[in-house]
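One chain comes next, on its own, written out as structure tokens in the form predicted on its own.
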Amino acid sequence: MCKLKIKEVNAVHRIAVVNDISGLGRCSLTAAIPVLSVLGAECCPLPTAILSNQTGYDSFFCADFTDKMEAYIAEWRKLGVRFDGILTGYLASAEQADKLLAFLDEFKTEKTIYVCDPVMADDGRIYDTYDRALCEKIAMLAKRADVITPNLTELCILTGVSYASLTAESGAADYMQKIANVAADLLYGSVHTAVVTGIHMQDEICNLIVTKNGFTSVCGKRFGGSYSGTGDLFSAVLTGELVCGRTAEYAVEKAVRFLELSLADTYACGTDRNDGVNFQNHLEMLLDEKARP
């Protein structure tokens, strides 16, 4: 009689992902769920809004989930759920941010890795759907994180630095050092790592990993303009790898290479930016069994 040999497996990590869900656009939760699943984690969505398609299209339907969030979270409370990671992204209102601050009080433990993507602005301007009150609340969430992933505009908002003045230095030899100096001001309390994303450097897009020990950069080739969901894919890879015990440098390198291949295909296919990134054919590269704990 043959004995069935069962491969020993690690427990699946649970990650709560707070973001909207868009029916079209390959962004937010529809980007995070497949990525985290491939990385061996259970993605537990906490929706902030449900959209027919992401807001870059000419029109869209949006159902705000604010008044449902407390009842939703209450069911998790009943089940005694605990999370190895928490990732927050798009928020619809300052009220939602208050609910998330309370959520962190209850569900974030010393063992939970909280990654905050402070979604609120890009290209030097705050998004049309955001106001000062919401931006201030997002800054409060960022202070509670272990790792934050602002783009250059969001970095300037969080630190009070002029975006125009900072980007005016883009031609300087020490431009990355200047950005790192600004990001270092965010490293206090629980925040130990700031990953500044989407820095344009000629034909490359660079990401700066800033800790109290200094900074490193990871760059990838630039293809076309911006595409829906790029930041969501990046933060999902980063969070999944951090929760699995990898370093920020390893996680960012993996995210950049994954996006580089995916964006090359997206650009070659002439995909509309609103339709998002053609990442599905490259999910396999996230499977790195030898490198996993």
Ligand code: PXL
The other form holds:
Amino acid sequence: MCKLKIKEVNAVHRIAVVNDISGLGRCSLTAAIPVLSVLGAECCPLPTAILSNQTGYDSFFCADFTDKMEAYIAEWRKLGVRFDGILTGYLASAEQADKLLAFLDEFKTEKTIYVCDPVMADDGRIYDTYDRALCEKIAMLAKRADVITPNLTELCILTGVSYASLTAESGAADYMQKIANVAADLLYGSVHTAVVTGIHMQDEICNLIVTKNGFTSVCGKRFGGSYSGTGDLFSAVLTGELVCGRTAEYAVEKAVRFLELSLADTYACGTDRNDGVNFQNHLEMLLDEKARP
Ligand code: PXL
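To complete the pair, please output the form predicted together with the ligand; the form predicted on its own was given just before.
Below is the entire complex, every chain and molecule, led by the chain shown above.
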């Protein structure tokens, strides 16, 4: 557990999490809040939408928060709040992305670590609530980040590479290198690390950490298909650890071990993919060994 000295302005690191709140599906903010709290950070939600349940279910209610964001952010401005980290995820509109670009201009300081999870697609498909205009805006947000966490589908959208062609190479000995080469195109400006998540390799799911110095992979055992919220749990662990000064390798390893155990539990329980990951019973493994009683 990383702790700041008591004399510092905030006793714990403060992370603005720009994401939706979904009543069911254990994703977005309902994943980020518990994870960041266990990691010892203050999670400050900037909601993008309020949903009855995530959009993978057959039906859902969604209240878009775009029109409320300026008034919400204005109160943060008045309070002079500063963030050690900013994490962005699911967005409700292209207009919202413009508001977030302005939010970054104002609230991302030299000391703020910005992790952009370019949530827009999975398994080769753009989410139903997303369109081309929103995906283009998300690409603009991703360019402002320090670290980006696309899954393989999102990586292809961001780079204009065909998902079908890239995944057709999955049997090749140099598949990881090929993905790393694609991800390397996204490393410019402030973006120093791309973590490509959810790469299917036989009975494993792998994640690639790509920097200008090359790439490393961290794999975990695969259980069942893809579950709602997996990417949100991953990006929350990553952000919480990076803000504490940990390396991307350390953070990704921790996220993968946490997800591996949580997904094994989820699979064993026969949980529906839309209901998300049974991570609650495994949060304690995010505490450092030395911090345990
Ligand atoms: O976990 C990604 C995500 C976040 N928020 C909402 C979603 C999804 C994926 O489907 O529907 C509302």
